[in-house]
Amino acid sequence: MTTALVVGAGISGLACAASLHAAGIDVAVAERGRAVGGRMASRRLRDTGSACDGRTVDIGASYFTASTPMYQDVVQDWIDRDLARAWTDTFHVADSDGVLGVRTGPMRYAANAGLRSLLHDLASRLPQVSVQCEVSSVRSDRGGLVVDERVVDAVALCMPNAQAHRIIDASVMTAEVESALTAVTYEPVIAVTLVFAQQCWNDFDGMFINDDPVLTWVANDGSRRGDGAPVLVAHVNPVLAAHHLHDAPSVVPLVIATVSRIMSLGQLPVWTDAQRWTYAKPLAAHREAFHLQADSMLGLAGDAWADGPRVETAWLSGHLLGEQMAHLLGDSD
């Protein structure tokens, strides 16, 4: 039978081998972390010291939106079972000395039990998803892909393209792979989440800070879970975290006072967190959808594909590697 494997279990390793599935293909994932989800990531908090003891807070990608038909489709079941809900469509935007106005935009999405949990329910349909099963390696030999020791028709790297360069194998890594990994630059990210004994801001579901050394954005995690939890997720400047990136928490209380100066904030949390993300986002991306070397049938996708970087152009990127590789995978039978 003909098999796939497909590394990264974030939302395009997901979708990817959610396609080569539907389509017969024997596929199975393999995902380095302790859970799926990639950057789609949530944590449930724990010794706060506050009633949110136990909430979902999303520490990774804010929301998401849906523009294309298909990806649509997607959101649509999972608003229909109660997975995922429109949140707003209007931020806030500030500069470093306070709150400016109001912005609209497309249709923003949350997940009502975190982001995560969307992801959980793509694994769950599929018939192999390992977790904690990190690749070290991608060659070729005889002709076809051996990954680690295993050996596969098809592979699809679905990760950050610094992460995929570091496993393809010279065997493998042609002159067009290797410039798709490399012209591709992201930038990092730490995120602080907030906990405060109770609101203690004006109304808003999310803001974007203009011109800020310390913050680019702050999420209203109550707004954005429906249950008005006195929670907020701030994403540090991508310059600022490049330099903390070894000590992500020594970045709080640089990001405690600016929240509370450009917020006007009457008091401080009472529990912190900061989660580093290095290749949070791809500064640009290919407008291809993929990359697929059709001899070798080694693929990548991910958000720095299909014209991203966002969640739906990331799943989109996976589904159509997927689609593709299961159309030459057939052919090939």
Ligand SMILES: Cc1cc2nc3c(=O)[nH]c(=O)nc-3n(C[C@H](O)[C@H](O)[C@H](O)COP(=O)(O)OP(=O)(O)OC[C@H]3O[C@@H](n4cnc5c(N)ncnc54)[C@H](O)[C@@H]3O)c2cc1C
Given for the second form:
Amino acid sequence: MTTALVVGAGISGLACAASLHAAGIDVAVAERGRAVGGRMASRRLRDTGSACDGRTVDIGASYFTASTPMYQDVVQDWIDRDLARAWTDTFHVADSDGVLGVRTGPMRYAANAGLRSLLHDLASRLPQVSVQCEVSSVRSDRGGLVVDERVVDAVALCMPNAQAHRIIDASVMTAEVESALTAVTYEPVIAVTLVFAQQCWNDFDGMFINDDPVLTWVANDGSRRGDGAPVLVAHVNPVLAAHHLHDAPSVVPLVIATVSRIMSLGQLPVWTDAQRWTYAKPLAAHREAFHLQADSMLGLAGDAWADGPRVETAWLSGHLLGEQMAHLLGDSD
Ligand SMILES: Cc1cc2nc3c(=O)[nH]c(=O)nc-3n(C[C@H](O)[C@H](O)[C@H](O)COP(=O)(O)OP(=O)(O)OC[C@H]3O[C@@H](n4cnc5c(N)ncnc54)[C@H](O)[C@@H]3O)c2cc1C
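Rather than the form predicted alone that you just supplied, could I have the structure of the form predicted in complex with the named molecule?
After this comes the whole thing, all chains and molecules, with the earlier chain placed first.
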């Protein structure tokens, strides 16, 4: 049977594997993390000294949009099964001095149990998803593809380009692959979770913060989750984040002072945490949906493709790569 390996169990990797599986290809997914999800990351709060213990908070992507018809079907299925819900189309806008007003845009979706739960759902429909399984090299040997010591017919690398670049051996690194991988650079984010004893802000869903050296965005996780819990998640300006990647918690005091000033908060948080994302978002993305070296069957997908960088475009990139791989693998049988 034709075998394919998808490396990375973020949304692009799981979408890619789903397409391959649907086409009857024997597909496995290898994920180096302890759980699936990648940047659609949620964590359970513990030892916060508040009533929020046991609650899930989104510490990676804040929400997702669904404008692509194919992806809308996936989202509708999540909604029908009460896994996801339409969250809001209206966010506040602020600058360093305070809140300026509100802005309406496309509907943003959230997951009742955190975004990671949606990826658990995708993974549960696949035959083989291995976590804590880091791939260290993809090479060509006598015309075949070898991933670490495993021989496969096709490999999809579904992750930030810099991470893919690290594991592609010179034997499969064509000039085309090299330039596709190096053309896109990523900006970092530090996501700071702030747990309060009780809500001390006027109702809002999310807030874009323009031209501020400390913050770009604050999500009201209580509104996002629908439980009203007094939890905010603030994203640090990429320039500041880049200077603090080695010591993410050091930005927390500045984040607290900035959120408090902009939102006129009367309380300090009772618990905080800082999550570092070195490759949070590509600064620009390829217009093509994916890259596939048809001779070697090495594919690249993720949010650096399909006009990203968003959850929805990462899904589309993986989905379409999987379909094209399945098509070529089917032809070669
Ligand atoms: C802080 C933050 C906020 C964001 N906000 C939004 C938002 O509001 N809306 C939105 O649409 N998008 C947002 N994004 C972007 C969105 O999260 C991504 O576009 C999307 O999740 C990318 O999915 P992916 O599958 O391409 O990559 P990832 O989710 O990064 O998945 C790649 C996976 O590959 C694994 N991996 C890497 N190397 C290896 C290896 N060698 N072996 C095995 N596994 C490996 C990683 O562990 C990871 O799980 C945000 C991202 C961040 C970080």
